[in-house]
Amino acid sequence: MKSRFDVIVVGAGPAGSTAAYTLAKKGFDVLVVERGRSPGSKTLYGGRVYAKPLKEIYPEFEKKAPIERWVKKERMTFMAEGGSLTLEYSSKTSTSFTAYLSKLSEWMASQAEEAGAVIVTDVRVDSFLKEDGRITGVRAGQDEVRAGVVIDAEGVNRLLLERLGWVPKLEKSQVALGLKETYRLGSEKIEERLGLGKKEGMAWFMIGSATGNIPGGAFLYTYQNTVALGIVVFLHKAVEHAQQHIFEYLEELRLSPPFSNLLKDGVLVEYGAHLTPELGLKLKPPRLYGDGFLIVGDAAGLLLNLGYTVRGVDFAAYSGYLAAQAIEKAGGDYSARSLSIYEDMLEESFIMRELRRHVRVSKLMENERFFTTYPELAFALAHRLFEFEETSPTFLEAFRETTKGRVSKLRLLLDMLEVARGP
């Protein structure tokens, strides 16, 4: 392999592969270095992806990409020790789909290769090359490869940026730990047990006892023949509150109703764990550009957890797309001043609009009542309304009974106002 390229991309996830694809189509000589054995082999994600940004980047995306099911049904469940309360939404249309992130990443990498990019796998980049204050390439073991500009798409474990001194070491409060199991059931059982049509999918979120009341949440996604069940817990809260190994909480969730019945006869085909960024803009480096390099995807902190849905893959891919456009606009001048256009483009995009619009979400996620008191209240209220022997209470009576001694009316009102206010 030659020792110099126009652009080097570190990481073949959605951000890195999309940047490589876009640049290669424009005629740039691009090298992608991936530490996994294949593109996507190191990725782990719940399963849902929002489609519009990807359709803008990849021609005929809906026809060619490895889409499993289009999400037509959403569920949100408040779980308590005695039972649960579930809200369900269904639609004839859909803006998101489920996919194995490993397959989607591999497909994106294949598009980059077809466009002319060179992808090498099973190679770990140890450090950036730096000359006269400028990033000029990468070092992997004894090998050095140089380029006009480097794109850092290494993901949430930002070891290269830490060694560069660009970001501090990750703190437990900045990330969450996600665990996921995938079970093969067959398409007919999935559709029958969840009331889905052909190619229709479900995204299901749970909070409360699903994670042992540790702040975070649980999820279930449907693929064509498999179902993914997982939990995500804020790492610093897990360290403080976990009474057992985190895996045990996932196992308890799997054995609880309704998941024990849903997954009956299922065969475990995948298990994984992964750190994920949780604080959005608070995880974002002070600058996403420097002399000779740009930062994209999870390494840039571009993920939004709204509690009832998560956006990450579309943000990552689109940031790679914008980085490629910025490099083209730089016209060979890869100074920080010239590459700063990338952050300008990012600020004008839907990514930063969404992250800034929902910036208060991270504060809400720090409120433990949303993961302990309120799921229990939701179940207790439903229990009082639906399980009575002779006298049926009014809603107001049931509400007063269930909140008494659990939370003050003023505290409940203030918390609900906090949710309603948004940004």
Ligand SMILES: Cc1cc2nc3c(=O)[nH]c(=O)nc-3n(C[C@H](O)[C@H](O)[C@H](O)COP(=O)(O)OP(=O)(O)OC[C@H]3O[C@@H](n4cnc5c(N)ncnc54)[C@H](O)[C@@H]3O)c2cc1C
The other form holds:
Amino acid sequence: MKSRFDVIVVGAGPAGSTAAYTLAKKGFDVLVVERGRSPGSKTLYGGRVYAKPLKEIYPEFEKKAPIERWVKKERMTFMAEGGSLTLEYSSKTSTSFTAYLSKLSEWMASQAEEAGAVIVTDVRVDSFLKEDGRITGVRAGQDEVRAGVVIDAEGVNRLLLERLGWVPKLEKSQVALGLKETYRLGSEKIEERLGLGKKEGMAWFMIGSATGNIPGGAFLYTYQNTVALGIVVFLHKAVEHAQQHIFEYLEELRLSPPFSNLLKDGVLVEYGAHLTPELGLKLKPPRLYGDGFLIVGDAAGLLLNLGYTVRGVDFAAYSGYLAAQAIEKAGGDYSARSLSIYEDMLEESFIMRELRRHVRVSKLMENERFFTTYPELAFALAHRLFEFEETSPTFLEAFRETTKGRVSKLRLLLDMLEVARGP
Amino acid sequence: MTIQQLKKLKVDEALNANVWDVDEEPHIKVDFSKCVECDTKPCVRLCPAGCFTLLDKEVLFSYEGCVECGTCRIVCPKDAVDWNYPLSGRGVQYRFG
Ligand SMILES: Cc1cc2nc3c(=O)[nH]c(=O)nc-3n(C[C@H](O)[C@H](O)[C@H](O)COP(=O)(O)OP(=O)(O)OC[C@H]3O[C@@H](n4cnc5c(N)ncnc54)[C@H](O)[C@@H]3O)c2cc1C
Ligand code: SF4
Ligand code: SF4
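Okay, that's the form predicted on its own, but what's the structure of the form predicted in complex with the ligand?
Full complex below, order starting with the chain above.
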């Protein structure tokens, strides 16, 4: 292999492969180094991707990408000890799809390869090469490869950036831990049991006792022939509250109705876990560029967690796309000053706009009542409204009775105002 | 293959569904001398692959089922976990990630 390229990309996730694809199309000589046996073999997420940013980057994306189902049904369930309350949204249209991240990453890498990028798998990068104060390439074991500029797309566990001293060690308050089981069920059973049409998918979010006594949430996504069920817990909260092994929480969810019925006769085909940046900008390094390098995707902390859904893949891919454009604009001068246009471009894009618009959602998510008290309250209210013996309550009576002792009226009012203020 | 059962799976049973290519060398090393002084031992409850177990108050670690998530590296309060990814593509091989 050559020992010098225009650009080296570390990591073939959505961020890295999209950067490589965009650069290769512009005629750059690009090397992508991925530690997995194939791109995607080390990635794991929940299940749904918003399509618009990807359509802008990849021509004929909807036709060519490994899309499993278009999400036409959304469910949100408040789970409590005594039962649950579910909201369902159905639509004739859809802006998001389900896909296996393993397959989607592999597809993106194949697009980069077709465009002329060199993809090397099975190689773990151990450190960046630093010469005269600037990044000049990467080191893997005994091998060194150099480039004009390096793109760091290593994902949430930023070992390379930590070793470089660019970011401090990851802290448990900055991440959430996700666990996911995938069951093969067959498309017919999936469609029948969830009331879906062919190729129609569901994204289902659960909150409350779905994660036992640990603040977090749970998810269910439908692929063509399989269903994924998972939990995501704030890691520092899990350290504080977990009373049993974390896998048991997922198993308890799986064995609770309606999931036990829904997954009946399913065959477990995979179980995995992954970390995710927790609250918006908390993980973003002060600068996403330096002399000879740029940072994209999860490594850059560019992920929007809205509580009921996570936007990581489209953000990651789009940041890779912008990094590629920034490199073209830099015109061969890869000093920090010249590469700083990447951050300007991010600022102007939907990525930073969205992340800023939703900083308050992150604040709301630090409020434990949203994960414990309120789901319980939602269920209790519905319980009082629907399950009466003789005297049917008015809504106001039901409301008064259920909030009593659970939360003060003022607290509730303040929290509701906080939500109502919007992003 | 594990057909959905109406009893709790053990984490090892769930991990059996995965495709693996386990490295001969452990990619994670634990300094057990530090574990003796660790009263909360969060790794035992939070490693999603159950790689950390307790045997008579002693912590045992086996890297074989590791899914490379990085949790143990972050939750360990004693800095006892020397953490890295496996070399050259070894470890878990996600197909449905
Ligand atoms: C439980 C969970 C649920 C999620 N749900 C969703 C969802 O429903 N929708 C959504 O849009 N997003 C979701 N996300 C977020 C999404 O997965 C990430 O934002 C996205 O994968 C980030 O892409 P990336 O390319 O930055 O990093 P990754 O996808 O993590 O890719 C990093 C790549 O770099 C490689 N690598 C790392 N270090 C090295 C090294 N030293 N040498 C060589 N290669 C290396 C890795 O093997 C990997 O292939 C979820 C995440 C989790 C954990
Ligand atoms: S958390 Fe760290 S120090 Fe404590 S038992 Fe686990 S590995 Fe040992
Ligand atoms: S990296 Fe994750 S799966 Fe591996 S030992 Fe640590 S906590 Fe367990």
